[in-house]
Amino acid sequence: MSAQSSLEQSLVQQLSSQFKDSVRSSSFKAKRFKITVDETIILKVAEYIRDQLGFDHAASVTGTDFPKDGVIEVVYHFTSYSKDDLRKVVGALAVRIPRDSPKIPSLINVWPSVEYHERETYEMLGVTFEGHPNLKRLLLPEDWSDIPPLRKDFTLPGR
């Protein structure tokens, strides 16, 4: 096992020890991991991988829409300006929630990169963030009144 991937097994698993059963599932390979977490704590991870591992900045915010499954799966990816260590390693921090209700508190206090990120996840998914100071259309037209677009059940109108 190579060094780099020594590190991010070890961040996969101080993060698991810190946070035990409410990452449900983790991943790591080179320069790469990634855990999935209870909605219930995001904030607290993200605030822990800011403060005790040093990733001080998120770089997207993606969504997916798993409608067999009934959720939407929201991930944040955050890197490291001021760790050199860390700056080549890409984290992910993963949440599945209920596609029917799908709200998670925003991160924007711990990472204010988020902002339009989450706008725009918002947009196009139907996921709120609560807490976001400025949760309003980025790409739509304001006056858009069908389901988020990147939903799977969406249809372009006339096909």
Contents of the next structure:
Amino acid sequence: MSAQSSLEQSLVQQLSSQFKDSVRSSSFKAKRFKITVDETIILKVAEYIRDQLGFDHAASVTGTDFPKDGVIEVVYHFTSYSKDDLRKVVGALAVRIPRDSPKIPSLINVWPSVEYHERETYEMLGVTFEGHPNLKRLLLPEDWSDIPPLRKDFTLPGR
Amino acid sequence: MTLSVGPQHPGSGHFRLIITVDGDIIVKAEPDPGYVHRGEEKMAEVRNYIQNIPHIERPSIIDASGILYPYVLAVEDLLGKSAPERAQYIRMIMAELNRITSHLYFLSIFGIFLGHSTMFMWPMGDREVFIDLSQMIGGTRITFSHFVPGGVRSDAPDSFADKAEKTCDYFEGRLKEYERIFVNNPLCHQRTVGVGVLTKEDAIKLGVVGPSLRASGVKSDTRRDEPYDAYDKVDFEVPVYSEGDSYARLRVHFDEMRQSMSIIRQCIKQMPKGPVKQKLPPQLRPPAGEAYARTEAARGAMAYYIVSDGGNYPYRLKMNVASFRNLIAIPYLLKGVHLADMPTVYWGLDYWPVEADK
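Could you output the structure for the form predicted together with its partner chain, given that the previous block was the form predicted alone?
Every chain and every other molecule in the complex is listed next, the one we just looked at coming first.
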């Protein structure tokens, strides 16, 4: 168990020492770690995670709306197929962006697997991923004209 | 020429493909999902942790245990609880039974897409014996809502072990017949070998999951990579093929059913006596925090990311389903394929529109 937790710890430490001032917070537990960074350097951090740490694909992109803090948190979960010791680890790279103008650079050139996940987050939370080549509606009806449905101020009819 | 295929069942479930053809060769394919979007993630935010169980099963009813499994693991992680040992084995049995029924469903549709109607009838018929078996534990045929945080709702009856052994013996014989009539059939080879190839590099880059990933030569299975419940106590192989074509994907499904039966047999032998559910309060209020749990469902890695604010309802629930992750591979797989082979290549990916749309 100690060998496992030291791996996550060392990954977090490596990232924290590399991007000192831009790291807002970081945490780890068995097989999981999370690091929150400034949105301006997310591309650099993602490239570092892919090239230096060896996480070769992103598994999901999630947006969470926090109206009380006035932010939307976008989380990229990533893991690895090619490095055996990293397969059991799922890392999370998060940014917190203002919810009135949510914009971050797209990570599609770092992890091509985020293509549809970013499109989903775009339509469900209204986050714009700059540099995404095909950022258009994916799952919602074509005539959808309401606010993005996973925003907290969108209420379900009858609730 | 551009064709709009669907949204009325190009394979199974409502889904549209925008295909550009040159003659009868596909030069470009763009998926257009969303016809069966139900807003599962939003619904989860206004229901409590127990009320969420039945509706998040619905996107993938043929693999109901598989899609629910990581949800209960994530809630248990948030609560800091775990299931009793017997419940862990029962969950594994249910998950493997569902893997077999889901793969049989896959096989029968794959068969009919090749115009092989016997291969449609046989797996659909044999699927019933496994449904009967899962009914003994889960209580209903397909949508069990059987897993709960802290264990499972009901124990396996005493007669289960015998019935399961008999069913597995029967089905092992049937698999040989399937191979004789379908998998080793030259007609099947002609339509699948070398068709719809996904290279290993692309599979890794695109984050493809499940049988499609293993058919492209990546030996990755969440049950092995990050064993949950008692998967570290059973022996099983992870079938891998390097070709990455439709035929390899078909073979992976076949081999996985054999492995699933082996896991079920081991679980029955190793399963201890005891309780199957840890007593938890009816209204679960996990402490504020977040959890990311993943399992290997029939179609591939399935994960939930739950953010809790300490309340009755999940603050945010993200379903990271295998089909949605495999969506990205469709344009790669269909490029250069004959239009007549489109249904098999599409179905070979094990893409399920209802699951992807959530």
